[in-house]
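The form predicted on its own is given below as one chain in structure tokens.
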Amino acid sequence: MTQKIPLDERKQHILKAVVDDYIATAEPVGSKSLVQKHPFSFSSATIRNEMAELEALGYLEQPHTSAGRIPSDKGYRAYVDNLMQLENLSQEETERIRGYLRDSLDELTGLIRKASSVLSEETGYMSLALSPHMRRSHLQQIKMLMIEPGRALVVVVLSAGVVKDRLVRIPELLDANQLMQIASAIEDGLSGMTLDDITLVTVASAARNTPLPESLLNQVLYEAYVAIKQADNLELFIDGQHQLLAYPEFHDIGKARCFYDTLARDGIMAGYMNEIKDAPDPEQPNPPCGQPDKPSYMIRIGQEIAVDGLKDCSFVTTTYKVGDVIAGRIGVIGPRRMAYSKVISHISFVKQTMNEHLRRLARGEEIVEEQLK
């Protein structure tokens, strides 16, 4: 999507100054205010004519006709892509989301809520963050507690560090002993699988010769092979919706629920991240927080996103990866005039110390058996 931007110098650093200024203020900029605020060689006429004919081009946009020009969505697509400066997090920051990220780094899910939580609160947009594809990671434990006659917790632990549990009903005749034997048999029999390559024949097999009835030894199996292979499903963590509502552009009530209408849509989000193509990763073991010769980045503007209800926003997405086989997807939602600059030094940040703990996690290193007592 990255282009290089047809325009001369001074029309560059022109439309620059439209786009930071908008950022900073929501308010339409005129040629007086840019005199009065940038150190340009040339007159307020000169930067008028020049803003008009950027306006011509599809840069900037009149919202009234006595306004001054905004930012068209290929206005801020010429500016991230050719016209953004990049600043590295200073030394405060990165310590504050390391320190954060730190108290989660025994558990993947727990790991991603606290990044969408961080990334919110650090840039003052909304963020998400979507768990992983699971299919190839392989299992490691399965426990099945009773937590009363009929009803039991399956928990699922994987290679990952993902740790998943699902309520389920089970034959009232079957004791918490009995359970255990079926757990520790299906654990026996599959641990060391992947999630893609278990079955519910192969949850039956292992468990062949626990002594119990067929009829109550099915039930349990199939409650079992679900809990395992539900550990695949998506899930979407959003944080800071509220923080949108501070933003001029979501003052409009229409346009608001016109938004939160779409969050509320089940899977759309959760959908629309999974689908998205990045860009090719620079493979960096620890990229830095400015601009990478290739972005491992992506910023969708305006009606470049393929959502109803989030064409006055920008998003910005990245990939984390445990190992080089499962990944999912953190980003940032804000308004179109969001502080670009400020949100893919974060995002990239976020994105390099969730890499380096799942390394870990994905080697075991990390992984505790705290949620299974």
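Owing to the predicted nature of the structure, the values given are computational and were not obtained by experimental measurement. Numbering follows the first chain given and starts at 1. First, how it differs from the form predicted together with the DNA.
- Of the candidates 270, 34, 152, 132, only 132 lies at a hinge (point where C-alphas switch from fitting one rigid part better to fitting the other better) between these two forms.
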Given for the second form:
2 protein chains.
Amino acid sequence: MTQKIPLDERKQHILKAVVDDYIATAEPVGSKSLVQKHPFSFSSATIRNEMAELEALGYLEQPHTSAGRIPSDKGYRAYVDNLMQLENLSQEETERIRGYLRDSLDELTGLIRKASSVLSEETGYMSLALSPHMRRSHLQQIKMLMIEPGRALVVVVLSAGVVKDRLVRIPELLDANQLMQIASAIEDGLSGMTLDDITLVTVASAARNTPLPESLLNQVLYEAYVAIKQADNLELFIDGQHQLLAYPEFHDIGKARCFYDTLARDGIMAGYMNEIKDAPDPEQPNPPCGQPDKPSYMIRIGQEIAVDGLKDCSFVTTTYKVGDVIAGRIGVIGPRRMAYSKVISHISFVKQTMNEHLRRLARGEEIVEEQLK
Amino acid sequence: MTQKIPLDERKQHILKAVVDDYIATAEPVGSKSLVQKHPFSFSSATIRNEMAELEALGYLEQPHTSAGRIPSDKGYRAYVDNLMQLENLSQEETERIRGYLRDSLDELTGLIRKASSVLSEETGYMSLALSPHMRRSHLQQIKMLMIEPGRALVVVVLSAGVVKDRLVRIPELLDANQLMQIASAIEDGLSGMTLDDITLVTVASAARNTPLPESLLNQVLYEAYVAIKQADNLELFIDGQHQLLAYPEFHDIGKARCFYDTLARDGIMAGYMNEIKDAPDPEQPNPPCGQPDKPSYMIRIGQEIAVDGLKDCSFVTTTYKVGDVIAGRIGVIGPRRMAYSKVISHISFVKQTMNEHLRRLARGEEIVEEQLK
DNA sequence: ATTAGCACTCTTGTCCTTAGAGTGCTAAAG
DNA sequence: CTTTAGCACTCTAAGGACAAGAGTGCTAAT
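Same protein, different condition: the form predicted on its own was shown, now please give the form predicted together with the DNA.
Every component of the complex follows; first up is the chain already shown.
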């Protein structure tokens, strides 16, 4: 997969220049215009030869015989892996992002929403954020609050301070006290278990000793079980859908429709994002300047995206963490011709800022780490 | 506003035919093609004359001199007010919608989401749904649940069975008991008041007698106040954005962008929907066949929409109700050339189904009405 | 190995032409 | 007086020709 014969330095320069130009203009770039914009020490004819070779090697493509070249997926891949230079965000930008995320300290969903929103706003592309999966987090508390006869609110508190709740129907006959009894029986029996390990059976057996007729109990237990399980529901937040229409690759309505239709198909994107595994970059380009989190983002370019209808896009994602085992994903999707370095620096910073906030949120579980600081 | 000189019957027929055809084809309709598709008892020349008059009267427009006619805003207005025939949904359709909405009985937000989604799905346009405003609903309960030292969940129960909650920070020193004391003091003091009438001052005075130092109390009271107030936050749900790209009026990327940009601008749509007042239709066309809710939908066509960037659209909305005073809005937006009758029948049915569910949800408050049935 | 030069290719924009659909007007028919 | 047939006119949309421009590949000279 990775090229065995690395490109010589001149080819690298040229490839980088081509990708940079194409990202900037969306026009196929020719040898002449390349020479004009970049101070090369050789002529357009040389570039022509080199470009022909780069095309033969699969890094560039020609839309038609007498046009300039555009990068292929492989070309972009080489670019993001080896060639591009990552920029740091300006003070101004970091301040703006920090400020925007500061408000939503306490609520996980709110933070994710805002992170997604700011990411899209700042990069000019579309952003996706997946709420963290909770299956490996531990149940800490479960409370049931009587709303009115027949209805109750089940509140589930997970490790790392995540709180989820759900409104349920219960038998009308049940009173508030009985409800609390059941809840604390479940809590006593299950707290400390991971969501994955909790089943309807374990819930039922936890409440075995509650002195209530089964008929009343069963429905409540079932609802409690559902409430616990749904704490692990993945939620996908999308922001900045409109931004993509600004790019020429979406000016063809057919393509735009295809893209947005895919996006709207339920579960596709959530499922795909959930599948992606972080492959820490083999070479760790440009080590992060003293920041705690290593920038292990994941880039999928064009055909690498295993979703029909998104083959003309690129997708940069990363993982944010709540505590140690709970992780969600946030990412940016845009045309293949994406300003990768800009996106990467933004996504890294947003991830990092989220992690800081979430660490504070989860401090109940991680006091040790907090104190070491 | 309403035309003083109503159109004679023939003009009405022709206008209706033109609008119907244009809705179906998106092509300007000419006298000849009209005659072909509709069994008129007069010739194309007569139609030409009538169409010229309809244009003079402002019901039709000509994109250019030698093209067919398309309806003007006024033409559409006459169409929806007097000409179109409302269709009833097929058994199959009502079943499908009912089935889809049946799941989300208990949760208001879930129901609204689904209603919006099904509406967009079934009509093929974009749907908007605004969560109900709660300012005139009454506070029934307020509970505070300790999550961990320093964090609590405030649960607000409103009349009509609406439940909202919010995660807040509280002083670390406060224990669960004190928290409950404060909550029940607030509840005792404020329950029965409308959200509108509750202020930071009333919250504070309700908790005046709680035996806790002010320093601890103040933050909690403030958070309780915020939680109560945010129960009235309007939330806007949008669904089926992608659908509009299918219509030729959105094939011009410029227009599409303009539309979606407006949509994305925060608060614009929520604000606009919130402003719309139901004007019950003056003539109540096609009285609803034995259904409890009168079909008081509101239609805004083209320029009638007071939002820049949506002037090429039409907007059909209606109100759904939770209990007596709490109302939200749900609507469909699409090209001016919208299949009005289809949209209206769908929106009416969805509204009605929502109302049924919500009436059941709010039954605690409306047992009387329920029993009369 | 590099580059200048040149012939060649292919797209894009412009202009022109033509076909077709639709109109308005006039005059004849009912 | 209303309706309709007929006709000349208008305007768009589609197709073809043409020139300009950008880019290429190849060859020969440096």
